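Read the single chain below, which is given as structure tokens and is the form predicted alone.
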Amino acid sequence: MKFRIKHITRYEYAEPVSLCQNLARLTPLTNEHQTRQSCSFTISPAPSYLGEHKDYYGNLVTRFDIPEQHKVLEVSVTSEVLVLEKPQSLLFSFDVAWEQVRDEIARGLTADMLFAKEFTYASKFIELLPSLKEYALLSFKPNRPLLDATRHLMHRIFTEFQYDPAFTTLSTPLQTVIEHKRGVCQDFAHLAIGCLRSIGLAARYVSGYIETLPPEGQEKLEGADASHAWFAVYLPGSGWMEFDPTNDIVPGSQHIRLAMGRDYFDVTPLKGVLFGGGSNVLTVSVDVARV
């Protein structure tokens, strides 16, 4: 499946900004689900410097400077990525048991397995707290497979929490999601990995798109989409699985990738440093389209 991506972010300041840097993961991975090809950036104003570089987890970062004074920054970006067939589902078929998988992270004894093992440790957004542990318990039973039970967790996950954009921020700590249970994709994937590395699993945060299609009979409304976010847990041999609990299944031909990191911290899509600019009003604008 082959989709045309057109992400569109635009700040309006109250006050001139004098000089910002920037940097942006918003360039689609390519790896064994999906492979890039090709990727633009317009940015308004025009950049004095414009460049990439890979960060430490493999995700494409760009970084732009615009030194000249603007009240508007708008930076959009058009990319083209081909899905590929490749149905995560095949992975049950090696599951083993949730406890060995844990035992093994913990003894780390190949450069997979200590990379895999950064993911078992509590990050910015997600700390490791007694009520994830007791949470996630409730699905992983003693010798259950590690999939199956990630995939019980999914779902619970999707069931038992409400998604309510209205209800959260960057700043809502985990545990008011946790009381509260409400929350958007972020929140549901930051859930499900401090679930999973409480009790000594890796797990890791994915950013992208997920294509939405319009009810029957109508057309789809350009910006209608927005970004998604998910997670993986890791399987020594097999790699690392993902699952969506937004929507509770796991990810496929719909699903694009953008970026992975420990939280959303690592894979922020922009952020920078600027001088000025006192409030701002953030409009972001998603299409997803098959090509």
Given for the second form:
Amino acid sequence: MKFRIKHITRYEYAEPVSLCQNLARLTPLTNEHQTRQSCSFTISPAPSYLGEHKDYYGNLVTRFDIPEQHKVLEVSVTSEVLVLEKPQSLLFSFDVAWEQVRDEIARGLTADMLFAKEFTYASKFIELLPSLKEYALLSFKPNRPLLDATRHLMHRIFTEFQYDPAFTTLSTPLQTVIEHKRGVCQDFAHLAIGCLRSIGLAARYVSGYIETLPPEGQEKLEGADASHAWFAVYLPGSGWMEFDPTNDIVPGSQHIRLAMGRDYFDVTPLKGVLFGGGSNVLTVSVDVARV
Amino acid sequence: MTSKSRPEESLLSRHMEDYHADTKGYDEFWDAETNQPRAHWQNLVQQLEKLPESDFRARQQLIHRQLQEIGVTYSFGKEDKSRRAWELDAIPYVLDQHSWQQLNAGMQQRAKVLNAVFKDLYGRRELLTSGIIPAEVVLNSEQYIRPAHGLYNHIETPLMFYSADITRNPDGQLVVIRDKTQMPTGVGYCLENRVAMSRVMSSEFSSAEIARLSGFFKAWHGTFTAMVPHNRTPNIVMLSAGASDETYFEHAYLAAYLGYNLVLGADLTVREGKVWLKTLDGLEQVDVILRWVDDQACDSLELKEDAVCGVPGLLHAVRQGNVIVINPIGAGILESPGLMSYLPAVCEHLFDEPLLLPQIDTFWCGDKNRRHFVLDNLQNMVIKRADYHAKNQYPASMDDTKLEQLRHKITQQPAKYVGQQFLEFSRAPAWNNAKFQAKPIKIRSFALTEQGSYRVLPGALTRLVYYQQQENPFTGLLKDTWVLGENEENYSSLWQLVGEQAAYRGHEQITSRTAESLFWVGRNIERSESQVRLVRAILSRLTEYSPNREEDALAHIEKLITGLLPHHPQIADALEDMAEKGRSAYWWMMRQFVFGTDLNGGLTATFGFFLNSAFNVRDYWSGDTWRIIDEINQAARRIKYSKPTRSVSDMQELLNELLDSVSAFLGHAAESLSRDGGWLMLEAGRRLERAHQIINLSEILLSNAVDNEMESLVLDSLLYSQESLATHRRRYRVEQRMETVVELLLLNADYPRSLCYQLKRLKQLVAEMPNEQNDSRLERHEKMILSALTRIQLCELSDLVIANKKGERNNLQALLDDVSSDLNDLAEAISQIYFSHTEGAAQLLQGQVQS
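Could I have the structure of this protein in the form predicted in complex with the partner chain, to go alongside the form predicted alone above?
First the chain shown before, then all remaining chains and molecules of the complex.
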């Protein structure tokens, strides 16, 4: 399946901004799930400097500066991505018990294992609370296969938590999400990751997009798609297995991956430092279309 | 040394009893077996034996005064506990040749090992995959800066500086107790201590073979220069968090010594992946940054978001190879106690050799066996955070409940803790609270990379530790450290170096921030001076009774008081509220003004502004200039801390002292400051302020006409406060009249105290300021000063002195208002054009992912 994604981020400031310096993680990944065929940035006002580098996690980072006075910043990214179909059934044929995975990660010394190990620790947005462990253990019964238990955890989050964009913000702590059982995709991903890490498993955060289909008989609205987030768990020998707790599905051909890291902080799509600006209004529009 | 007529007991003979009171730890000085000082102290002991105690105390005083003069003990505002000054002990710490060789080799090796660890952790991470260091010690530490991974593979010795805290264990063996790898904090104090000691203890110094420090600092500069491959002189800056940082003095001292520009984060900006310094002449590219801010604070774009003392985008400039940051960003991980516990194994693994200098026994609790050892021996341990240095915990001094809580914490999150064997530090003699005492010490040693290996400073910063629990950086008593032995280095004075270094710096770069501070130094020194002069004028008026015209005289005094603080609500209210206006009430007010510390705009506050703006650019001043600034500080402090009830003559005396030191500063600044952009700004600030002061007083005193008898008094006050009585008498040879005074103080183009003269000077200064436009169009600040000067030059004296029927001199008033408004615009324009507008950077709002 091939998609064209148009992602526009627009800031309107009350006061002029004299200088802004930014980091964008808006270039889709190329990995075992997908191939990026093209990606182009249009930035207004035009940046005086535009550079690219790969970050610690292998994401492509775009670094740009705008030293010219401006009151509106618009970053528009258009990418084309070929998403590979993966046979779903294969994923659930693994019957390795989760404790075995936990112990293997704890002992492992290979470069791959070290990389996985980093995803077993607390991170900026994911504190390893006792309540997370409690919640996780209801799915992670002794000797249960890792993937089976993870799917169970995902399903419980999907059914027990309510999707509520009005309830949480970027800075809502996990404890609040768990107490009120409300949140958005980002919270659910953080929650699941926290659960897995609290019992010694390696879990990472994936940011990206999901194709949404309009209700039957209606036209799809432009800009109505959104950024999305889900998580992946590490299974030695097989790699990172993805799960989408917001939709209770194993990501397949409708998920497009932008970046991955320990949590949202590592993969923030657009961040920056600016001088001036005062209060600002942010609008984001995302379109995911099949081509 | 002066010989006394009456023999006096020496320091040592009188105080040895005190010394033997502390018997814990290894005694660096006294050998209990032979019952005499150890051999390497003998020379110093002989010197001290010859020294009467009074002489010794005098030297200690001299050291104190020197430190004060160079600004170590600087404090003016509220006594700030965090910046509490330290003292330097006249008794040095002496290190014998054998110990030095051990220290030297051990430091070199340890620096080499840590450099290799640094390269590995930010590169291949073979130490983790081989299991030599448990991955969690590094990967679960906030000190491991992931965005820095992969940045240092191509550099042989990225770890430019290494420092360590060292003591001796009870067996007398040197032991490393802590690694410092982000910045060589203390090396500046070390230098400064040596300079002070070599002055005060010069005879003791020359009688012993003491290793010199100058070679180390020469090598320092050589290493820095060699890092930048191109031919031009590299632009090296020192990045500091500024005057609020407790080690700011050290930054300023070292920057001045090495000839580097001392900058704050806001002085730098990243453009096109390069780092630039904001100077009066525009942006200049920076090659090397010696940073005195923590790893995480270096870059609010990629690292800690709320950090204000770094430079947004810095890490990317490093990534692009456009700037070198020293020590490299990420070096903080090497300081973690967790990592320290694996260092002996790392050294064996990488170099196949044991650590030459033993380290304090350190156990990371994330390892099961080590954890058990720590828990089993808790009473003999100091418990630390594994990843960074925080408050240590001392189980030996805990009650059972606390101990149980600690045990529980360690068991719950073992990887977060490290246990270190409690070590009794060695004792060295110190002159402490007028006693000769044995005190626990820590020695901080410094190493610097030079052509691929490390060079160790043949000296150290020795600190007296009052309680071992104490973690405060540099408070209390410091000691110079004397390394005995043959001196390999040729004689070269520490100060000789300064001249050489200064020559490295092509031309003086004045940062926009320095320019701004100097502008305010100029304004505040002038404001201080005119306030003092006006206060003196008021005091002299207060002492003259005029029985016939008492009411008018009092009205005049009230006007003068208003002149001290124009439009000041506190003064206005106080004057309003005075039930009985009379001399005693005005006396009270003047005392408030001079001695009161809570009056905004009062004398103490004005001097405080001056001193703070001067301290903000501490590195700009030469030693002599700073000494004079410190004299102003001392004079102002004497006023601040004297009783407000002092007599008029006492008050006059204090004010005169203050005025003398202000004059000394201005004279010295005019003589010695190079005529660069900084001087322009200081001078512009001064002239601008003086113009304002003349305008202000003229407005208050002259805009309403009074009868002849009163006018004479008013003009006399005005001339007196402007220090112009004598000039007026000489020039006009008549009793002061309105015409002559206005001519002299406002319109005369050649009299250095006139308004017209200030404007003329300002016009020259503005013309000398760097100008980007090359065409003949005037910039805003040039227009403003031209306008002000022209107004003065075009007006007619006769128009100005005329008053209307109500006695109002409207022409004069209008002229003063117009000039004043031009000058305000001028100040605003200078600020816009030349000063860096250091508004804080904000973070871009981030959207929530909302599906």
